[in-house]
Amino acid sequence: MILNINARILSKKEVAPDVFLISLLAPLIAQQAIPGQFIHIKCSKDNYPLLRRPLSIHRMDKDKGEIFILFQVVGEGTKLLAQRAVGDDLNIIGPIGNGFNIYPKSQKIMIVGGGIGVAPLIALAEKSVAEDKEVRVLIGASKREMVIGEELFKSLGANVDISTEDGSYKYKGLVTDLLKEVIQVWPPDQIFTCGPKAILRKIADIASSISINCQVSLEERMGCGIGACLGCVCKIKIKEKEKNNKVEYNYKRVCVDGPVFKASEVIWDD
């Protein structure tokens, strides 16, 4: 059930330059939410900006009734959200969308986060560990200061590898290059990922080449966030024709049909 509630800000912390972690008191959403879902947030106290912002649920504490969001300031909406104070109420809608699907038979789980794409992956790691899965996490960032979530993933018991594009911390290069090396010695049963579209596409190709199930959390601009406006559609394969090698597809709404999709179903060309 999708709820529309006012959630009190319990804490706020800048965990990296222009990256904020906020905890919200939202017991009903905390109880219902699953890893990969998101909330739609009214960022300001007035009606500007008009549209809400979709943000992944970073973590859920069902006992305390808290949910956490992790976001980077990239525009007017997130700038205003970062200015909100502890004690303020945020109007939020959620939990929305389909989450990650951990297969019961999977024992080795690979989690790959690019930049702020780590946001929905902590909750996934927590669930995976709770189900006695062996979890390995790859975090990609532009530089050391932008590495997010390393210690938290480690505290859960996950094996964590880091890549930085400038080589300022651990592996030098893209997280996709690191993935290619790691899976040679540690082939997972499933790969879960969130990040920039270009990274997701490369990870999808890597997973496809070795026939590993891969699930991606897509990011799209949203209007309503509940599937009515059709402003966040993406192309999803429904059938591949063998004769002319053309692919049939449907448009799916990232908000309610996603944001998590099988990587093999996403048409990445557009």
Given for the second form:
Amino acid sequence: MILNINARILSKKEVAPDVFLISLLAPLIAQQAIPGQFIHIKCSKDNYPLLRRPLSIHRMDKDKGEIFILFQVVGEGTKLLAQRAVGDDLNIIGPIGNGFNIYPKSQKIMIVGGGIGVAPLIALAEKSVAEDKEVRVLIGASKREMVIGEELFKSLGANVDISTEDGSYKYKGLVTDLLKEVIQVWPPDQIFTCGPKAILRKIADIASSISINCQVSLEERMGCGIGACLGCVCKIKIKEKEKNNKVEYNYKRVCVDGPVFKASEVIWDD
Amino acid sequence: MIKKPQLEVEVGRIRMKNPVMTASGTFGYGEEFSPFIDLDKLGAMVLKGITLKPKMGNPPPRIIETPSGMLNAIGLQNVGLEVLVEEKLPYLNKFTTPIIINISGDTIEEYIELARRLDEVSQDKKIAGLEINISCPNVKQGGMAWGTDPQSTYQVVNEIRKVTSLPLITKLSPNVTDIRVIAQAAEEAGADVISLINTVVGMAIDINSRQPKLANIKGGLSGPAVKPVALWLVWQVFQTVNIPIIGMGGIMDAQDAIEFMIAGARVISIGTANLVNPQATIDIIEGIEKYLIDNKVKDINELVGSLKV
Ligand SMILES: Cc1cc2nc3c(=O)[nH]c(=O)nc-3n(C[C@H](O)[C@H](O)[C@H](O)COP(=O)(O)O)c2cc1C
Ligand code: FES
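Now that you have shown the form predicted alone, what about the form predicted in complex with the partner chain?
After this comes the whole thing, all chains and molecules, with the earlier chain placed first.
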């Protein structure tokens, strides 16, 4: 069940320039959350900025009753959030959304994170490992100090490859180019990804060219975060109706119909 | 022991437990909020604007935050009349809270057909009233075009009046030169209640791409930023018409709500605040009650239009 609670900030750490890791005491959310879900956060204490900010649940510790968020400061909301003090209460709504769907029959799981998009993928890797899957992770970043989560993924026992656009660390280039190379030698059963839209789109193309199930976690500006305002929609294909090559679509809510969608159903037009 | 103040109100034959309603489009079809609040505690629920046929709405991005407010260009995405009646109303009819249906059309015939059908539906399903949306800034045809001209306002309301005996609320746009003439036209045409304001037309620009931030270019501004505008318009309409007023626009807490009532609103609607705090309505009901107790006001109706000038 979705909750609206005040969660105590237990810890805060800057893990990369302008990237923060915050842990929150939220036992009921930690218990029920699944990888890929998010919480909707009131970053300010007053009405500026007005709207909440959706952030993926990065990890959950069911035993300790804690959840973690990992985010980059990109605007007013995240800036204020980064300034909140340990011991403060943060008003959050969650867990929200559908989450990633790991098929029971899948053996090999490929996880691809672009930049801060790795946030929800740690929880996913954790679950995949717990379900005895073989897990391979690709992390893409602009440069070395923006590579996030390498140690965490490794500590889970995943095989990790990294690409940096400027070549300052490991593979030089885009994570999508790295992906193309890796799937030659290690074809996965499913690909899961989160990150900038341009990267998701390329990964969707790669997955469809080799007919692999690919799930993407989308981002859109949100109002309510609970399915009521229809502010957060994306274009999703209507399967039954692909007549005369003209693809028909519906607007689906990223907050509650997603945020995870099958890559093959998403219409990437902007 | 302190005696509880009287919170009950009546607006155009609609009896409410308290003066706090939900604003159309910010409360979905009610069900979305049931994890957070007891829907039975609300004064009334106004549902997302409905059209005869389902509507897809506008392309994203549809919302953008602005200083102390937000712009939206949802474009009236909705499930259409049939689904509303078959799938949404049965759930809502389990509650005692009056349900108000917000209606929109591209043509006058659509408004009339919607009202006629809903009048029929009200024979066996509970519908407390209709709110005629002639003030939506986000659709190409119809919408706000009806509400910015007194003649067409009169025409829409009058034609709808002929096909239904349900209480009629006319929702006004702030995007007009003189809101009093529009309010008067609605009253003369047979509206039982006036609600205002719908959103204020606006836009936002990304200076790097030099593109509008909303795919629809323009959108409707709501939230705290519009409150002073809304208050002034409520006060003007209060001095002009004899029918009750539903006040809204930027109400975030009980203090805001009380300001609207002092300016002449019989009841108030909570819009954008629902998106920020899903419990806003309940907090505001409690806050109003506390204000009445603290100020020794026995009956909420004493506040309405009590502005001292
Ligand atoms: C996301 C959103 C959707 C809305 N949809 C509708 C609608 O379908 N019909 C309508 O009459 N008004 C609609 N409105 C206007 C509100 O009902 C209300 O009049 C306006 O937002 C001002 O109140 P507020 O500042 O409290 O939000 C919408 C407003 C928002 C923010
Ligand atoms: S943010 Fe309101 S419906 Fe998704």
